[in-house]
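The chain below stands alone and is given in structure tokens; this is the form predicted alone.
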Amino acid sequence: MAITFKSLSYIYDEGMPYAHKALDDINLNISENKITAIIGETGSGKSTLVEHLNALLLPSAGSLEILDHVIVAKEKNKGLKKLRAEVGLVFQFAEYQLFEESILKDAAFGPKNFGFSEEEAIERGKKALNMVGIPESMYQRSPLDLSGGQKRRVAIAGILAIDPKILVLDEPTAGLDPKGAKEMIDLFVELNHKHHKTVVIVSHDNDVVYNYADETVLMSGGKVAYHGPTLDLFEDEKLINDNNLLLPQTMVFKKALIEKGFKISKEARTMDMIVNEVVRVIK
């Protein structure tokens, strides 16, 4: 397993009379280069799950394995600065990771922090910029004057020229139209098939964690209600209702085409997919 959470709690302000306890006898096994989506009501946990896979925040109780490093409450914990370097964390709002005067700075500043040269660190920027889609004609542009998905582009960038290997993205299609989330969604599903990047993604749009993601954990008042397979979770009319999830639209729409006669297989949770299934019944 990637990432393997032990009995993990997580207190905010612990001590204080106004502290709130955010995990609970967290246990929980996320599985190396798939994709996992985390998702949940507002307040259920998940930033506060997925801010301590590279040590942003650090446990109250329990421990957590991650790759080969292991963090255990209340111990003083080393080699998080390399932990970092193998966990890639993208915030929803882009523009807090964005500090440089140029878009290639900013892109080549975490390989720089990470002891590379200035010329390898420049290179792995390009790279990763590369990767984004963000041509080499704007590498000088202030990455403050950008649109937000080009923002967005640009901090994943930053993250992808340190290579990490778990590569973790709070609400990324936050704030895109639909051709920019799909484009946003794409590239980490070739990150995760060609890179074999291990994808965590924290999101509320259930129609991207339905079409693209291989396992789902549903937070709920600080617990995990469920993690499997995501087709499962979104079979389970108890589970939807009982923690207020909205059905994918691919899949109600899938729903009413098997109402009207249509034999459409459970795998196929995409449009493009269900669309195909259509055309060879037609067939």
Given for the second form:
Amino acid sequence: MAITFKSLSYIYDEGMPYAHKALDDINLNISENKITAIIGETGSGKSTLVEHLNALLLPSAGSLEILDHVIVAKEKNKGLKKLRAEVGLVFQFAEYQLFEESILKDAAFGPKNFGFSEEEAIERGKKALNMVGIPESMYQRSPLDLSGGQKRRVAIAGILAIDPKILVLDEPTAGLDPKGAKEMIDLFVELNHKHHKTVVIVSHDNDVVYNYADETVLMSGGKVAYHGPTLDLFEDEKLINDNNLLLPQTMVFKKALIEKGFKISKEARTMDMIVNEVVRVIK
Amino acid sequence: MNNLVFGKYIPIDSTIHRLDPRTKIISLFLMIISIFIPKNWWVYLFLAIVVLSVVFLSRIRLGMIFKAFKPMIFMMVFLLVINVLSVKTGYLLLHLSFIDIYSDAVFNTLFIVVRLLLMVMLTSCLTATTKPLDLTLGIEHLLSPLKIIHFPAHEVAMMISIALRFIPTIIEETMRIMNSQKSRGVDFEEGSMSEKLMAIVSLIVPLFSVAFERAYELADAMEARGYIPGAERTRLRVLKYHFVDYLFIFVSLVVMTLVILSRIYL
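Could the form predicted together with the partner chain be shown next, to go alongside the form predicted alone?
First the chain shown before, then all remaining chains and molecules of the complex.
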């Protein structure tokens, strides 16, 4: 298991009159080398959960195991910096982390902090920028002058350059145009398939979740309402109704086809897969 | 952000919470004047009782208020040192090999400390019981007579309320940027001088960029909704004095009069 939560709770402003319990007795195993999606309504505790993954928040109660690190509530936890090199966290609106004078310097900032030499950091920065599709001609431009979508790419490259084993993304495609969003998601899928990264992705877009996530964690009111294969979640009508989940467009299309008498397997989760099955039937 | 107790609104219900913001500002003003007048410990005892009863009425826990003192300790020690070094009147209290400590030095410092403590207690009582927007509304009303001499009371109040409104947002933004940079291996607590400097740069640059972006967006949003500085406007909530308000201002005036009289006759 890459990440294990053991009866973990988190309370904001503990001991104050406006204390708020954001996570309530979470028990959760996130598997290695898989794409896990975290979904749930606003305020259900998704972001709080994610900020535990690289120890930005420390649990109020319970414990958390991440790779070889163990984090226990109310204890002095060491080696957090090493943990942060292994779990890369891309925040919602990651573009706000950009500050260096050039794009390349910004992408190399993370590796440099984690102890790589100047040249090696630059090398890693270049590699990461290449992955997110920022051309070499732009390396010397200021990251603050870019368009929103490009800023987001550079920010994500800043985390990829650290080359973490686990990549955690909080709403990475929010505010991107459909094409840019698709390219981003493709990149994460490739990182998972080719480079065997464990990917955890928080998303509001159930189509992305349905199309790509191996497993899904559904959060509701600070608790885990469902954790298991994504395909099973979207077949479970009771869960969907109880949690006001929007059905993925692909799923709606698939259901309409099945109603018309087409036989389509449960595993067909993307438009391409569905089309292939339909074509096979017609032939 | 648990340490930001000073100046934070505490959402409970109490007599003081329900007072008109103008009453609270006027009373605070009168009380602060009273605090700086006397030179007699008995009068300070009397003032302390008055201040403590206000705190009691506001139902704010004393512990909360005491937390606001912590950042002041350094200043008080500093004051003591300066006074001991500079004041050479009164009788000799203590003779050390290299320095003489005079009675006035110690007593002057004690007066200042007590004045500051009382003042901070009252001020945190005001901010803890009054929502920032009510506070600015109160300030605007109190400043509005100055409109006769073309003082932009409304604009000033609007600026204050925008500033206050964005403090939590900027704090949130700061936390978010700090978290992003921590994820990129920045250590805000430890490290050498140059690493610390880099850490601060990595926080300040994005913060400025976000703040300016927000400012432009806010300006656009205000213009889009037809905001014209200085235009005549109505309010959703109209401030109104009640009996308790008059009582409060009256009591503050009485306290101030007593303190002034004490200075003349004691």
